[in-house]
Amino acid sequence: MLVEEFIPNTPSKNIGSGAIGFSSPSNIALVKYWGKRPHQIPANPSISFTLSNCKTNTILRYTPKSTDDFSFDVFLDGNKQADFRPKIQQFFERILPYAPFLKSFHFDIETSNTFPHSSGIASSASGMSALAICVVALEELICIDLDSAFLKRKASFLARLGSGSACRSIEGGLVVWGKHNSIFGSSDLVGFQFPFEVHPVFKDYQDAILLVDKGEKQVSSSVGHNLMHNHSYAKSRFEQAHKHMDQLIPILESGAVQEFMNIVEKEALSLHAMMMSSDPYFILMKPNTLEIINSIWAFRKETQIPVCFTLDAGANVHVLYPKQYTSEVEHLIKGQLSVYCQNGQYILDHVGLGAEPIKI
């Protein structure tokens, strides 16, 4: 896959105002992206479960003009966003090459999470695929005879310049991204369905979402990011997510629980680790993490029943764990887990469909 095959090369025609919408989920990597290369290119490749609920809505509004430049507003739940437009402007020049209708409209970006917007959930990955893909959606009425497999395909491309993890929520389920040799097709540059048999257990995984922390986190994650190319275990790290990947096939094939449990908790704490000892090292971790992590622990050794956790960059605990445990899991989170999270605030998900358009 080359970089020049996003490049519009097809007839174009002249449209005139309209809206186009769609909205598109976060999603919560089972082995870690952590590190990348120029162009948002991962250090190493990834899996994620794309979410459900936690998903952002966008609609986008646009209309023709003649200045050569870019023009646009943000508004997030109706209110413009000023502090938006440095991330949206940087987002466009990215892509631009690939979208170079951009600069003949001015657009209305209107936006909304169905999570809150502090929450501390990481609302970059849904934010820009809605974003990319109602702009491919747009190059799909400028242009004649676009695919439909392949405007998807561009949409987790262009999603990528916005955020490297918004490319995995285009598509739903399992989405793997980054070259890896045991995933024939898999690619840097987008991300698409993990192409093996999945087993049933894994195809409607619940994730409870425990807000312990929705403040700003105090190292971001594209700082964090570029803390791995003078890593003293960067390299080690890269080849424990490929050795993880490869576990997984097998894995996700067949149901084993147990064995998806030790490799997702063991990638959760890697990338922690990773943090941990980076220069400068910082920990995003809080003392009710570690709570959570352990009560956990302490649930599943009495009474069996097979609930994990896993991390994003964040202090934020993700509970998974089979659907026919759900009434077990809520049962705990309920009742013991939620004392540990901020206000109390905790959100039930599950694996979802990817980005899906918004009627208007």
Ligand code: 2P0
Second form
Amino acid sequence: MLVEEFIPNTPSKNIGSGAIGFSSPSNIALVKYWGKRPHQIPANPSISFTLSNCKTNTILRYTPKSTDDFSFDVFLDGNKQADFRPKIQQFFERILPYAPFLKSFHFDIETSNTFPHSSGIASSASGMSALAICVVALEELICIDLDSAFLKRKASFLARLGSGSACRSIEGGLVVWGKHNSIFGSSDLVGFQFPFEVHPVFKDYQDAILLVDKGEKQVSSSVGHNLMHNHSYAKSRFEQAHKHMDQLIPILESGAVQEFMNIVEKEALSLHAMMMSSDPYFILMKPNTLEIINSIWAFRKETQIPVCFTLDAGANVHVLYPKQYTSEVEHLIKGQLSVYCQNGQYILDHVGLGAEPIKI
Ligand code: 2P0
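Having seen the form predicted on its own, please provide the structure of the form predicted together with the named molecule.
Below is the whole assembly, all chains and molecules, this chain first.
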């Protein structure tokens, strides 16, 4: 796959004003992306579950204009959001070669999240993927003859340029991003659906997100990624991610939940070990993160229920479990784990379908 395929070369037509809407979910990585090269190329392959309830709804209102600049306003829950502008300006600049029509319109970008703002849940994956697919839908209106599979691939390609993990939110289910030798068709440029058989247990896996700390992170993901350059353990970390991808293929096919949990937890702790051993070092886990992990391990030992955890770049804990254990795990969360959450808050989510159009 070459970037050239995403540069439009079809004839375009004039359109008037209008609006396009998409919702796009967050995703949770099982094998983590941590470390990147220029132009948003990941240092190792990753795989994630696309989520369902945690999503961003974006409406892109477009009005033709004749000036040669970017013109847009951003609204969150109806309020103008000036602090979102730099990230979107940077996104538009990065994707301009692939969406040259962006300077031909003024945009009002209206966005809202289904999860609480500043809940510590990264909104960049859902937000950037929702905006990216709106841009591609606009291209579909302007250009003639674009096929729908290509449009999804392009939406993922553009989303990646906004935020790496966003490229895994366009498709549903299990999504792979990053070149991996055992996965034919895998690419550093786009996320695509895991191409092998998936056992039914993993098709409706549950993810309860325990909101341990809703504050601003002390170290952003961009800074964290950069600290993987010259990291003492970077080479072995990237090798480990490749090994875990290889190991997950038969596990996802056979439904081997024990082996799945082993890799997923190792990945979460390896991610945070990289943070704790970078220069400068930092810790994003909080005491309550560890309380929850220990409680999950104790519960699993006692009940033999296959519930495990993973972590994002923050203190929140994602509790992963097969759907058949929903009542037992919800009981555990309500009774024991929610006391470690800020204001007792958590979000129940599950594997979802990816980005979807919104009727306007
Ligand atoms: C992931 N994370 O695979 C990893 C695991 C966080 C921990 O991708 O700089 O917001 O926008 O490409 O995608 C968070 O990093 O970083 C992330 P950018 P992004 O989900």
